[in-house]
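Single chain ahead, by itself, as structure tokens, in the form predicted on its own.
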Amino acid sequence: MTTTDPAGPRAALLDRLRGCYLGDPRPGTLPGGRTEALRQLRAYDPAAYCRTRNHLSGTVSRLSPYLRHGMLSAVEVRDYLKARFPNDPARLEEFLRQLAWRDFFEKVLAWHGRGLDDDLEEPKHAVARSARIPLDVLAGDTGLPCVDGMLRELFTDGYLHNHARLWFAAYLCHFRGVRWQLGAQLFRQHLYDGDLASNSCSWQWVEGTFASKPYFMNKQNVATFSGGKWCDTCTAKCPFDADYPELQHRLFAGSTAPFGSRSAEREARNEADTPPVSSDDIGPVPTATDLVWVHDAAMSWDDAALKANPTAAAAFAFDEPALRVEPWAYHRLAFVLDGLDDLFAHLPNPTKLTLVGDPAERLTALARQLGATTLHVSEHPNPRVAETAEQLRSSFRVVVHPRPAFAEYPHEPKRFSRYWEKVAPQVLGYRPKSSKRMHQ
């Protein structure tokens, strides 16, 4: 699909992406693109963030979907807010500390690569886990108003407050005995900001495979930080209604956690019903010696690879093999499509294309059709980016453009507290009085 072909480009693209998304096309709840990201950033004031961030009604930024897809960078969010509030460090400190979690998680991903799919540490308990999600969870019909409410928001809105994410992860892992990897996949499929680094690290933190102990909550915690949203009218038998010592004994004393009685999730689609995608759908393109690969974490016209190559051909590639294994909810796909429309409208590059297929194969075919000898890409810790770049190096010169560093930390990222102690002066411009803050 090129920008010179205006005849129903999104409909044609959706047809090519059949089998790569869940649900029917419908208007999304969140507009994608850097234009909207900048608008939301400029409208955000973190003055009440420190005091309210753990509450579902807190003044959080909701910028994470734009950060996930590179429509904004953590560096520019930090620098913009520091320039806007230059003499008010108390207003920014906690927000910037939380923003640093994203950088920390990306450093974990860069360090471990595909190893992040496995437990980073031994679990801090001996309770068995199941490799299936019970159907009542997938249907959002567990009978618990809080859990079902969270699932409704996840499936419908593509958003959950971070505290609700921790509650749900604790419920699925500890109270239902499900492996954290399945929950991380569920979040990646449905959350607008679903990604590998933040999701997998957060789920491992809850499970206790990337933390000194597992995280869990009780009813009082949920009621307090949800403002009684579910608890005030709940008549269900609450599995969280106990103090922490009792719950700890109940969950981790060696008994198997309760499972749903039904079988695992049914297949979401039939592979045989999915038509193959043509490899000849690019169409005629003008020659170009350089090609920029725009991956789904680099969707900004301010991206380093794009800024350095304003006359090169630019191509975004939907990773069809990955999406067939782990299809996105349609609202996630729509958010990225919005982002592509916005990105291509702002790029001066004469040729802008959207490809569907294996990225290395499609980019190779396109580069040869263009006569390109050099491919450009922005660095990212997602191993799929590095692996694709390595495949392309067998046929082309590949230039990886570095991203601005949020913070330098050359050590193995094991605990955020150690990381923050070292990088806080880089992020804040001063050393905070206390580098530790416990999550409630």
Ligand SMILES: Cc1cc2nc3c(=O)[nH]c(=O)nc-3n(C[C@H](O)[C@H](O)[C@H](O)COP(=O)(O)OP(=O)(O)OC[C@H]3O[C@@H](n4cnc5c(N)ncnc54)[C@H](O)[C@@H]3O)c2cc1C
Contents of the next structure:
Amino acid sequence: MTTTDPAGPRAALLDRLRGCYLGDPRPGTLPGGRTEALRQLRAYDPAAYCRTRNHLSGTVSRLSPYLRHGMLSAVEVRDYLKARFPNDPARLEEFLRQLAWRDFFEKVLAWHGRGLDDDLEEPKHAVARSARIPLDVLAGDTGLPCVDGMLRELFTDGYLHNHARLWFAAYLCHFRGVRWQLGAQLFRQHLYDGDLASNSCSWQWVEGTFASKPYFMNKQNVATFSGGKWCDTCTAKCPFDADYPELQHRLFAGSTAPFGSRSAEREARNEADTPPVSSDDIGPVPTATDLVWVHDAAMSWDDAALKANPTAAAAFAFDEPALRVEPWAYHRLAFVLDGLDDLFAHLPNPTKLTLVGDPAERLTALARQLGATTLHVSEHPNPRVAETAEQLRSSFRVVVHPRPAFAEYPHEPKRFSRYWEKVAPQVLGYRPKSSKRMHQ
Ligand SMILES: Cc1cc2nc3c(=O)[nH]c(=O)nc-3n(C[C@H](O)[C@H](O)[C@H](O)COP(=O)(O)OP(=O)(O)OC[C@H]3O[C@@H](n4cnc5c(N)ncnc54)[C@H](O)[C@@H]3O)c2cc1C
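Following the display of the form predicted on its own, present the structure of the form predicted together with the named molecule.
Whole complex next, starting from this chain.
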């Protein structure tokens, strides 16, 4: 007997997920799923990556949404490209160095856990930060064609080029004085690749709480790397139109504002209302001794926990309490739903279910119904995964399946340049001539 999704079809599932997403259901702009991820990987050639990657029109891969959801792993991207373009550093070195940023940030998350929500280091300036994103920013109507253009792309395309992310983050933190955490949340909700590690670390890098200095840009930088697409016709009074020393002075000099209080931030977060949690109405399911929990960063039939357990029941759980606090834009949700359809279509497992609710509660109820005694999950640095596994451990045997490592780095990950110096030979297979340190 094959049991597929009792929470499907999609309309019924969307009904269950009401309150967990923003906007109305409409066709997504990006298909989700490992099948599409593999197609895009095979079609990608980083030949011009090093030369063009900082330009909005550069040949970047746009693989991040698939990497974020584990539809592809960084290890397989690395190994596939090295096998396809052997002994070709001009083509691969810069791309693999950028890919390593993802691994580095995951190591930062693994090291700090929930501490990543707070400043990792003392700010390098004393400018006050606001706890609200101004309405004109949320409406994408700041009057600056570049910023409004970036916001339009964020809200409708769910993707921003890395340079645009840097510019927008610098605008929101330094030019509008907003706390980086709010920008990070906005990105997580709207980006297809919205991610705890890469996102929070990058915002902290821009703010200067995970870097030796804050990042900001001037008009010339925006004009050059955007190909003039906004600046050439812009008539707005440009806040970025100055040289760097002048901007540095305007943004950070002479400030006597107090530093933000970390404990106040923590309290504010804890005070957020926890919404009621719904329960799944799981119909009859065949018995199974093993249950694989597929979390949202392990959506691949090549995933370790799934591969090791082809006859176990498999269940994906939408984390309803978390999504009610921080709902995803509909296109993000649609991308994950596509990914689930694709995953379930490829899995040999006889029972495949989608749950909605608190993952530990829902998985416990399902495991009891199945008669399962062992739960399997793939390792991930997201603290929610480890916390859920820990909760499940009180009732079940829990097996955490390790992920193949992109690079071994057993030290505290503090600066990418240090990390890259150590891991580059593992990633590239040789020691590169220079270890460039720039983020962009
Ligand atoms: C403020 C800010 C927020 C960000 N938020 C996210 C996020 O939520 N999720 C996310 O996946 N990335 C995030 N990034 C990192 C980076 O912008 C994206 O990974 C990258 O732009 C994705 O596009 P791509 O796949 O075409 O990248 P490519 O340039 O083709 O790079 C290939 C892969 O390398 C990795 N990579 C490249 N650059 C970076 C980088 N600077 N940091 C980390 N990994 C990198 C990504 O996995 C990417 O898919 C953020 C960057 C900034 C500045």
